[in-house]
Structure formats: C-alpha cells, structure tokens
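Let's start with one chain on its own, the form predicted on its own, as structure tokens.
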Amino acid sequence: MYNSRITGLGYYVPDNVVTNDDLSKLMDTNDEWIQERTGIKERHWIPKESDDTSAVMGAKAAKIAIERSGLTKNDIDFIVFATLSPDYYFPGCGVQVQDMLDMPTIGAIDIRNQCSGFIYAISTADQFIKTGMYKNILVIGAEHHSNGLDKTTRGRGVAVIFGDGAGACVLSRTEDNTKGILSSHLHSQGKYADKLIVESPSIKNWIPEIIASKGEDISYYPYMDGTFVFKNAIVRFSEVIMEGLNTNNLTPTDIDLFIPHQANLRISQYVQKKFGLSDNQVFNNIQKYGNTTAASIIIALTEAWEQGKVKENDTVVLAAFGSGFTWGSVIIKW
C-alpha cells in the first residue's frame, strides 16, 4: 500500500486587516472583551472592492503550494476543496479552481465539514492515494466569512471570531510507509447540529421566502451556542488526539508539533495544558487571522513550516472540532 506526504504548502489572506478596535466602531465591543474570550487581536476581511472569493483565494494558495511541491498544474490528478462558504450554492469551488488554474479535466470534490473541513479533506485525499487511484492531489481549505456576518451588536458574539483566507497543500504518493500521513480519525454527532448553524437559506427556507417574510429573520446569520460548543470541543479534541496517538503507539511526549483548528485560543490552551505540551510544541495564529474555519489548520501548518517549526521526522498532530458536530485528527510523520 502507498502512503502520502505533503510536498507543497501555501496560503493566502486578503491585505485588509480588521482590528478589534475597528470592530468597536461597528458594534458594542472592545479589544479587551474580544481578546479575553477568544484570543483574537485582528483578522483579514475581503474588502468590497476586491475580486477575492473562497474559490479565488483557494486558487491563489494552490498556485503557491504547487510551485513549492516542484510539480506543475498538469501533474495534479484530483482536487479536494473544503469550505462552508462557497462562491455559489452550487457548483462547488473545486471545479472553479480547476478552471482558474487552467488544469486538465481532472476530478474535483467539495467537502462541507466546516471547522473540521480540512481534516476531512486531507483524510479523503490520503485514502485516494493509499489505494493507488491518484498520485498527486491538491487539497484546499478556503473561507469568505466576512460577507455573511451580522456586523451589529446583535451579532457580535459570532462576528468578531471569523476571518477570511485560504490555504492549500499538495499531497503526493510515497512508497515510504514510515513517512507522511500515518493515520486519520473522523467523527460526527449530528444531534447537536443546531448548536452551531446557519439555518437559511436552504431548500427548506429559500431566499424569496426570507425576503417576503414578515418581521426580522436572522436565520441566515451564523448562530452559535458558544458555551456548549466550547465544552464539547475540549472533550472531543482530547479524545481524537489520543485516538490517533494510540493507533500509532505514540504518547503525548512524542508530539513535536500540535496544530489545532484555530477556533478559540482558550480551547487550544486547555488542550495544551491537558497534554502537558510546551509553547514550542503548539502553533497558534488565531491572534492574527481569527477563525478561518476550513482554512485555519492549513494556514497555520504553512506558517509553521515557513518559520522552520516543522522539521524532517517530526511527529505533527492536526486536530479540529466544529459544526455538525464533526471532529477529527491526522497524525503525520514529516
């Protein structure tokens, strides 16, 4: 059986930086309140005059990843694109990237697993490579949150958290089973789907009905039961990390770098303390980017690699928890 290794990494974020002080001009909030609850200092939002979208940002990140892999666009066999904020209700962003990069008519799928999107996407790509079906797969996580947030005091509990951005990697076949993705572990619990949700628009509640409805309909803005999500996240993070470590006969002391989904700095710090990891063993960048959902882990992984924090033979653990609920982990020997 083949194995898969990350051979190229890239990310892209819009130039427009929105600080907590900037948000205080839009809603009743302040820098201290946001940092205390989330750890976020700033985020990048696509400005209205920009042509950036989830697909466009994903394509920009993908170009960097492909170039760094030493391959060309014609060497890519398949595209896996993770996002909760596609440019269109359909078709998905994966096919848009195929066109934007002028690639051959390769297959493309979209993964809709929100904050766990990249974990699900890279796990899916890994299985295609392990079975021998594909040799090089482009995996993208991208989000355009800012255009769908309630930027008033009513929506501050969610709006201050999210940022825009994209990350990408090239996953390539290797015959060395001691390197690359050792295992991935995926879970879901749909009974809590309504704890972190965008209820509309949907086929059940389509746009004309929303517009025509009387009264104030906020079902098309993200809703989150923050306390409930936090409590579940810290449990599931720990469980799925241990699942991955146990599968590979590893312990927390074997972790060289842990990259969690950048949902809330407090969650990351809780998990770090639980596993007894030092600051050098955990990489967080939510302070600069906010929660970029499916893009967060791959942006963080790319930054960590660029900063020399990911080295040959390192054991790297990726983990995420989010809407669905869905959660998962990936164990990598670099």
Given for the second form:
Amino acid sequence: MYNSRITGLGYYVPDNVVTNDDLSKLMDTNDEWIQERTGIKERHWIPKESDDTSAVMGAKAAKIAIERSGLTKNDIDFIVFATLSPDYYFPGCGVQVQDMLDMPTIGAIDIRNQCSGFIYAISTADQFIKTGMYKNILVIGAEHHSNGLDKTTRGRGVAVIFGDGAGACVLSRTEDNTKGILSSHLHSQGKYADKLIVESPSIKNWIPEIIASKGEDISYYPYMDGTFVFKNAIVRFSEVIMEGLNTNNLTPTDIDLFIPHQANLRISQYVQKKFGLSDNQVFNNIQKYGNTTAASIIIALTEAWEQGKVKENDTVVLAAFGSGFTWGSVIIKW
Ligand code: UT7
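Having seen the form predicted on its own, please provide the structure of the form predicted together with oxa(dethia)-CoA.
What follows is the entire complex, opening with the chain shown before.
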C-alpha cells in the first residue's frame, strides 16, 4: 500500500488589511473586545475593486504549492477544493482552478465541510493516493468571506471573526509507509446544523422570496450561536486529537507541532492547556488573518513550514471543528 506526503505548500491572502479599529468605524465594536474574546488583531478582506475570489485565491496558492513541490501542473492528477464560499452556487471552485491553471482535464471535486473542510479535503486526497488511484493531488482551502458578512452592529458577533485567504498543498505518493499521513479521523453531527449556518439563498429559500421579504429575511448572512459552538468545539477538538493519537500509539508528549483550525485563540489555548503543550508545540496565526475557515489550517501549516517550524520526522497534528457540526483530525509524520 502507498502512503501520501505533503511535497509542496503555498498560501495567498489579499493585500488589504482590516484592523479591529477599522471595524469599529463600521459597527459598534472595539479592539479590546475582539482581542480579548478571539485573539484577532486584523484580517485580510478582498477589496471591492479586486478580482480575487475563492477560486482565484485558491489558484494563486496552488501555483506556489506546485512550484515548491518541484512538479509541474501537468503532473497533478486530481484537485480537491474545500470552501464554504464558492464563486458560484455551481459549478464548484475545483473546476475553475483546473481552468485557471490551464491543467489537463483531470478530475476536480469541491468539499463543503466549512471549518473542517481542509481536514476532509486532505483526508479525501489521502485515500485516493493510498489506494494507488492517483500520484499527485492538489488540495486547496480558500474562503472569500468578506463579501457575505453583515458589517453592521447586528452582525458584529460574526463579522469581526472571519477573514479571506487561501492555502494549498500538493499531496504525493510515497512508498515509505513510516512517513506522511498516518491517519485521519472524520466526524459529523447534523443535529446542530442550525447552530452555524447560512440558510439562504437556497433552493428552500430562493432569491425572489428574500427580495419579497423587503429586508426582513436576513438568512443570507451567517448565523452562529457562538457560545454553543465554542462549548462543543473544545470537547470535540480534544476527543478527535486523542482518537488520532491513540490510533497511532502516540501520546500528547509525542506532538511536535499542533496546528488547530484558527477559530478562536481561546479555543486553541484551551486545547493547548488540556494537552499540556508548550507554546513551541502549537502554531497560531489567527491574530493576523482571523478565521479563514477551510483555508485556516493550510495557511497556518504553510507559515509554520516557511518559518522552519516543521522538520523531518516531526509528528504534526491537524484538527478542526465547525459548522455541520463537522470535526476531524489528521496525524502526519513529516
Ligand atoms: O470556526 C468555526 C467554529 N467557530 C467557533 O468555534 C467560534 C466559537 N465561538 C466563539 O468564538 C465565541 O463565542 C465568540 C467570539 C463568537 C463570541 O464570544 P463570547 O465570549 O461567546 O461572547 P457572546 O456571544 O456571549 O457575547 C458577549 C457580549 C454580548 O453582549 P451582552 O449580551 O453581554 O450585552 C454581545 O452582544 O458581547 C457582545 N458582542 C460584542 N461586543 C463588541 C458580540 N459581538 C461583539 C463585538 N464587539 N464584535
């Protein structure tokens, strides 16, 4: 049986930085509240005049990842694209990347698992490689949140949290089973779908109905029961990390680097404390980017790698929790 290793990493965020003070000009919020509750100092939002979208940013990140892998676009066999903010209702962003990068007519799928999107995406790619079907897969996570947020005081509980950006990696076949993705662990609990949701536009609630509501129906903005999500996140993060460690006969002391989905610095700190991890063992960058949902783990992994924090033979743990609910972890021997 084959295994899969990450051979190239890249990320892209729009230049436009939006600080907490900038947000306080749009809504009743302040830097102190945002930093204290979330750890976020600033985020990148695509400006109105830009051509960036989830697919465009994903393609930019992918280009870097392919270059760094030493491969060319013609060596890629398949694309897995995770996003909750696709350019179109359909088709997905994966096929757009195939076109934007002028790749051969390889297969492309979109993964719609929100904050766990990258975990689901890399796990999916890993299975295609482990079975021998594909050799090199492009895995992308990208989000264009800023255009879909309620930037008034009504939406402040959500709008201040989310940022735009994309990350990508190339996952490649290896015959060394001691290296690469050791295991991945995926879960869902649809009972809580309504706790973090964008309900419209949808086939259930189509655009003419939203227009007819004359502004009273705001179900096209993300809704989040933040406290409920937070409480579930800390439990599920801990469970799914332990599940991954147990599967591989590892303990928390074996973790060289933990990269949590960047949902809230307080969630990451809770998990860090629970597992007794030092600051060197955990990588966070939510301070600069906010929550970029499906992009957050792969942007963080890329930054950590660029800073020399991911080394050969390291045990790297990725974990996420979010809308669905969905959650998961991936254990990697680098
Ligand atoms: O990535 C996907 C998964 N997402 C998560 O894991 C997010 C989980 N949840 C959270 O991170 C936190 O629940 C939030 C950051 C969203 C909110 O923090 P909180 O400590 O749970 O605050 P809260 O929602 O209980 O709100 C506390 C107060 C409220 O005012 P009152 O009712 O106490 O007077 C809010 O209206 O803070 C108010 N508030 C704000 N104030 C200033 C809410 N948003 C803001 C804001 N600025 N942006």
